[in-house]
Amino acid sequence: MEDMLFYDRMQFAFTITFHYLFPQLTMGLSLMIVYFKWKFLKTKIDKYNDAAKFWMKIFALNFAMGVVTGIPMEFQFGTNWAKFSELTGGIIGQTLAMEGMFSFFLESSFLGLFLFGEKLLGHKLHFVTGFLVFLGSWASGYLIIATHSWMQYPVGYEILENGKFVLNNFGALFSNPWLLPSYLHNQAASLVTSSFVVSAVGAFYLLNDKHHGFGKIFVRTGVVFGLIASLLVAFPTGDWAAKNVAKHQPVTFAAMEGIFETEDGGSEIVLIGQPNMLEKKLDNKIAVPNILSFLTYQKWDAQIKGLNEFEPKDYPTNVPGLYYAYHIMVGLGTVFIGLMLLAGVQLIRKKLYKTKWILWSLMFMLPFPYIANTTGWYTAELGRQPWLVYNLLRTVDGASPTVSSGNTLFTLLGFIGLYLLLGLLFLMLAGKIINKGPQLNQH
């Protein structure tokens, strides 16, 4: 049974990790495309319109990959997690169906109009189609995170005699205290990814001395959006999300922060350390006293419960994995703020386009927002374990009892091979679009 559960979780983790590489760019990029188109309407400078159309090609490629990789993921609710779907389908089916019916169709319908309808629509209506693509992509994120938030903090439900969850308060799904902090944190993180991608492509053009005008626009826009988004990810959205975990999932919070012993007189914040699960302590730790208590409760001496206060059966299944995922996310977020601040200072001083080490840094940072977003999701998902629905349905009780571990491993290996080919195809096509660069004055 443990083998079966392990492979079920591995398959879902692999497919969702690969899938989310694409929506995290499209959500943030849709806002930046709307900005470029708005800037063109305001200034009548053609380069902004060309920039919007260039990035919409990248958006469309990412969108297509997101659709292709999202469909197999949804089938796993029926194949690997049939019991979970049977018990909770009456609730999570609502938000997932709304995501497909409303936001996905809104996004995909107007994407076609934005890509091919500029001459037919005129610039103002073309801007409206871009805005509706943005609205669809952000609504999609909202409905997915509403589903996720219900699993983290279940509200508005009752459990029937047969064990099935049914919704008795539809509005509670959208007033869930878990939803807004998670959604805002996720969208700001998505904007960090798109900002770094846009500024990395701009830096690539400037360093290679081609598409110089576009390079400057991309770097400038990426740095401004990136600085704002990096700050928002940390505060208030990240702070709010962490306080939510401390309030509603205290055992998860203790594992994330690496707190084993409950400290009287305030908890330290751990900068570096390795969880030792045998001796229930952190090895080689570097910590700052009392900071965690202040950040969490605005009191220097506030008590934060350690893992020793909870039953081991309720610990997150993989405490070291959760601890490292959380610290990688926070560490990278700090690096993003630092780099974007330096780039922002150079931008104000009108020296950014000539500061080669910052341009190189922006270019080489391209993969790291993807890593930060992935570890952020791992923090949320590993933190909820051993529950599928927090405190109500354990993961072991949601798996499909009739699907063998061999079957799951076979299909997982198939997904790995197929997604490797898809990933290479995506990189080739994206590389081709970026290398060709934005096309001038095709109006």
Contents of the next structure:
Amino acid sequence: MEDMLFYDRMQFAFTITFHYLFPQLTMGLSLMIVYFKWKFLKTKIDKYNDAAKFWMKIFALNFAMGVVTGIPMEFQFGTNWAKFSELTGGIIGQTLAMEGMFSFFLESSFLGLFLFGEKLLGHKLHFVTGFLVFLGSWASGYLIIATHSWMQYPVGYEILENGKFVLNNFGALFSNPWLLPSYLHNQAASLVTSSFVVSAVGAFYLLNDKHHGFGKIFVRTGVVFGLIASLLVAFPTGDWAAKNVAKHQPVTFAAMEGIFETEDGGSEIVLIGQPNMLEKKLDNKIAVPNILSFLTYQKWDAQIKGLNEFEPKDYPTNVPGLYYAYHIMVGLGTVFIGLMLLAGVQLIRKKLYKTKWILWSLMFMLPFPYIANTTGWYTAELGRQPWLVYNLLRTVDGASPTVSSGNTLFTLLGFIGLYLLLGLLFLMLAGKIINKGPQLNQH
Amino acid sequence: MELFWYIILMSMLAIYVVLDGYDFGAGIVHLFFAKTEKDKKAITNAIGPFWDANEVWLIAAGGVLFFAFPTLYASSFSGFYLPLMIILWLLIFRAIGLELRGQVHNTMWEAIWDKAFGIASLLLALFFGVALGNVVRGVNLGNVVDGVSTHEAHYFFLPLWNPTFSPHAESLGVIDWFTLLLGVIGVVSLTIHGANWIIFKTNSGLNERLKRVVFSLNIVLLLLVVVSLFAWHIIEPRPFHNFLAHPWLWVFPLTAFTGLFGLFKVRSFQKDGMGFLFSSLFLLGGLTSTVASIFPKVLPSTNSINPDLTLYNVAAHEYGLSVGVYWFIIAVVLVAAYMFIQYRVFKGKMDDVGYGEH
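Could you please show the structure of the form predicted in complex with its partner chain, as a counterpart to the form predicted alone just displayed?
Below is the whole assembly, all chains and molecules, this chain first.
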């Protein structure tokens, strides 16, 4: 039984982690492509259209990867989490079905037109199809996070005698206080990924002394979008999301901040340290007094509950994992803001394209937004454990009753092998597109 | 309300089979009949801008199943765990075969992805037929062993096969001779369907040959259909009782046979779209007939201890189903508009779309 749950969780974690490497880029990148296309329509400078076409190739590759790794996600609710699906399907099925009907059809219909229809449609309609693809991908994110929010903070439901959750207020799914902060935080984070990718490719071209014009456009656009997005991720969206956790999931908040004991005069913010679960303390701690109380409640001496106030059975299942996920996310987010501020200053001083060390930093920063997005989602998901539906349905009660651990391990290994292949193919092809670079006047 | 969503779900699945069916069929044609690079190009051009949107019908139908019939979704997805995972992997291979082939110009690279696309399409057609066979045959609900349920009444688990390959065994497998028969029907009918789509949407040199292929395969299909009708009586003693009780249901088998017999005239059709029309009629008629014969069951029980799953005992709660109607109607109007635009832009022959040329 324990094995079964472990493999079910590993399979979901593995497949969703791999899957989300792609949508986090396509959601942000679709907005940036729409921007390039709009800029072309406004300025009539061909380079912007060529830039849009170049990023469409990267987008198409990522989108295809996102689609093929996304289908297993919808299946797995039923295959591996049948009990959870049976009990809550009447509610989370709403938002998931809406995602299929409202966003997947929109995206897939217009993606074909966007990729192959430029000649047939003309530039203005081509821009519109791009905008609709962007709209579809952001709607998809919205409905997924509406589902996620219901699991974190269930609303608009009642529980029948047979244990089933039934919907009694459709509107509540969308006015859920968890939804808007999480959605905006996530979309800003997705824009961080895409702007860092765009600026990294631009920096690569400038440092390599090729595709100069495009390199400058990419670095400039990436830095402007990246600075705005990095700031938005932290404030107000990240701040808002964290306050939600503090208010509705205090035990999760204590674990992710590494607060073992309640402090009477206000809590410190932990910068570095390793959770020691045996002695219930942080080893090698570096912390700044009272900051956490101030950030959370705008009062220096506000009380924040430590883990000592809760029963160990209600602790997040993996406290150190949660703590590290959160701290890696926040740490990287801070680095992003710092780098983009410096780059922004150099851009205003018109020295950015010659400041080599910033270009090198931008290029090497490429993988880190992916890590930050992933650890951000780990913070949300590990923070919800041991619950599937917070405080109402435990993870152990949601797995499929008839699927044995041997079968789940079989498919988990299959996914690992298959995704390893997909990952290698993706890197090879993305590398090829980037290496070839944008083509001039190809229309 | 359950009935409304049942009709919606079945319609979505039928649309899925007709639309993605031609993609699978095109893949099978690609595997067996496309010899030259030009033939292959014609085939991928004919499905290139559509296949992704066609596949969305599967995802969307899955979503509606999840939301309107959560118990059926939970029961069947966990019970058919292994075949579903295999279908997922095949869908992945097929999609990357299509999408990645054109990214590198190298004959080895292209050959690998051609085969991935073709073989995955073939196996998917087979598996979807097998899946239909499983729904008709039913499963051992509650995993009854020696007259005792070992799980809750609506859960079960099927291995891929049992050593006897018999649809009457107590411990059933996904693949037995009956479900395999439907799998083969799936492959043959979708090959015909895909060939018809290629004839419809291209001017490739393949078309004349494909018309002959469609004609020959149609004879095979007719024979298989007759065999399956007899086989059906072995599985279910009274497969026609719904039809006898409600004679208007005969319109479904009539549709299927119109499609089947109409296709024998494939070599003399004046318009290239006619073949596709008739194979669509066959698929739609065949599916609706099957569904009508087991109605209101959605997953029959093969043991006498646990009841069949019907659309009434697996549905979600009333309020959710009612409120879903509103957003669903809006969504359907939008989807119809998207499809209209999509098929209008890519109307007519598509030999020059340039799919996969990056």
